[in-house]
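Just the one chain here, the form predicted on its own, laid out as structure tokens.
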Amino acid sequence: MRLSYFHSPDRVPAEGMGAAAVVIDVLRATTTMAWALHHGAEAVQAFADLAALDAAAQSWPAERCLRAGERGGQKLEGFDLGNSPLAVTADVVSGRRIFMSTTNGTRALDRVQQAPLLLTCALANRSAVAQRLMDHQPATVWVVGSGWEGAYSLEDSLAAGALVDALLGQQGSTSSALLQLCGNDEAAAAHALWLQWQGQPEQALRLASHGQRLQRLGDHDADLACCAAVDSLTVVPVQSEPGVLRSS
């Protein structure tokens, strides 16, 4: 297995595709998706475009449909949900499909939608995702951070490094294993970042520019704590059809 990390969708190569792709948006889309599926959502259907989301949601039975929209860290007016993992409780989402569009995360998913195996990862489920990759043994894995409007994000790179570390834990944490696993410098750098912050993941999220943005927008302490809770979930969101993620 050879893993390459790209810190934003814009960095993903235009040609070719990894045998597997893993999309990360710790703050907060992939954390929210994992918690929604954990609490019984039928699926999360991701959209880069709001018009496409509206069209798809209108074709779904209203009692089994929730619209989740976020831009700039804030819930979109008229939507049922924003992008908080704390809002997707079982009483809200169980049995329902969530039609979701966010500032960065759903755009990243759209970029690698054609991957033969597409998973989403957050700090909350990184060990479960690592185990799924070990089960499938794809030759190449593209890990895509969602970033912030094309820019680097600390929290997504932290989670990419955590995923690398979990894979190393199953393969043997040696320098030669790291050399064999990391397909580019960004993957190795993400792992080094994780080693620096693994004992203080919430502090790292608060240091990140998007963590600071959320704090300026209001009281997001509980969201930050939830997003920083490493290995708190075993659910692995997997694309079952284009744009549709289900628990597996």
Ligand code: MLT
Given for the second form:
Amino acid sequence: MRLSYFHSPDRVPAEGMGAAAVVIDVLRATTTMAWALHHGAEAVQAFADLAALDAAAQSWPAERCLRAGERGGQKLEGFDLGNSPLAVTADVVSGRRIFMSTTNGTRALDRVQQAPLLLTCALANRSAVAQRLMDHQPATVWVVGSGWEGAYSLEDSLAAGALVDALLGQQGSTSSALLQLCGNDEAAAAHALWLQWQGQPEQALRLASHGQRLQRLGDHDADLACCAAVDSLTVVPVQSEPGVLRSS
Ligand code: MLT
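Same protein, different form: I have the form predicted on its own, so give me the form predicted in complex with the ligand.
In what comes next, the whole complex appears, and the chain from above leads the way.
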């Protein structure tokens, strides 16, 4: 298995596709998706385009439909939910399909929608995602950070490094193991970032520019704590049909 990390959808190669793709958006889309599916949502259907989201949601039974999303970190007008992982509680989402659009995370999903195996990952479920990759043993894994409007994000790279570390497992971060696993410099650099911050992930999220943006926008302390909770979930969101993620 060779894992390559791309820090934003714009960095994904124009040609080809990984045998597996893993989309990361720690603050907050893939953390929220994992918690929603953990709490019994029937599925999360991701849309980069809001008009397409509205059309799909309108054709879904209203009692089993929720619209969730943000732009710039702020809840979209007329939507049921923003993008807080704390809002997708079982009493709100159980049995319902969440039609979701976010600033960057759903765009990253769109970019690798054709991957034969597409998973979403956050710090919360990185070990469960690593185990699923080890079970499948794809030859190539493209890990795509959502970033922020094309720019590098500390938190997504941190989670990519955490995923690399989980895949290294017992081998540890020996040079030979890293050489065998990492398919590009970004993957090795993400792992080094994880080694630096693994003991204090929430501090890393508070240092990140989007973590600072969320704190400026309002009371997001609990969101940051939730998004920093490493291995707090075992759910693995898997794309079951284009744009539709289900727990598996
Ligand atoms: C994103 O898509 O960039 C994030 O999910 C934004 C957010 O939820 O604050």
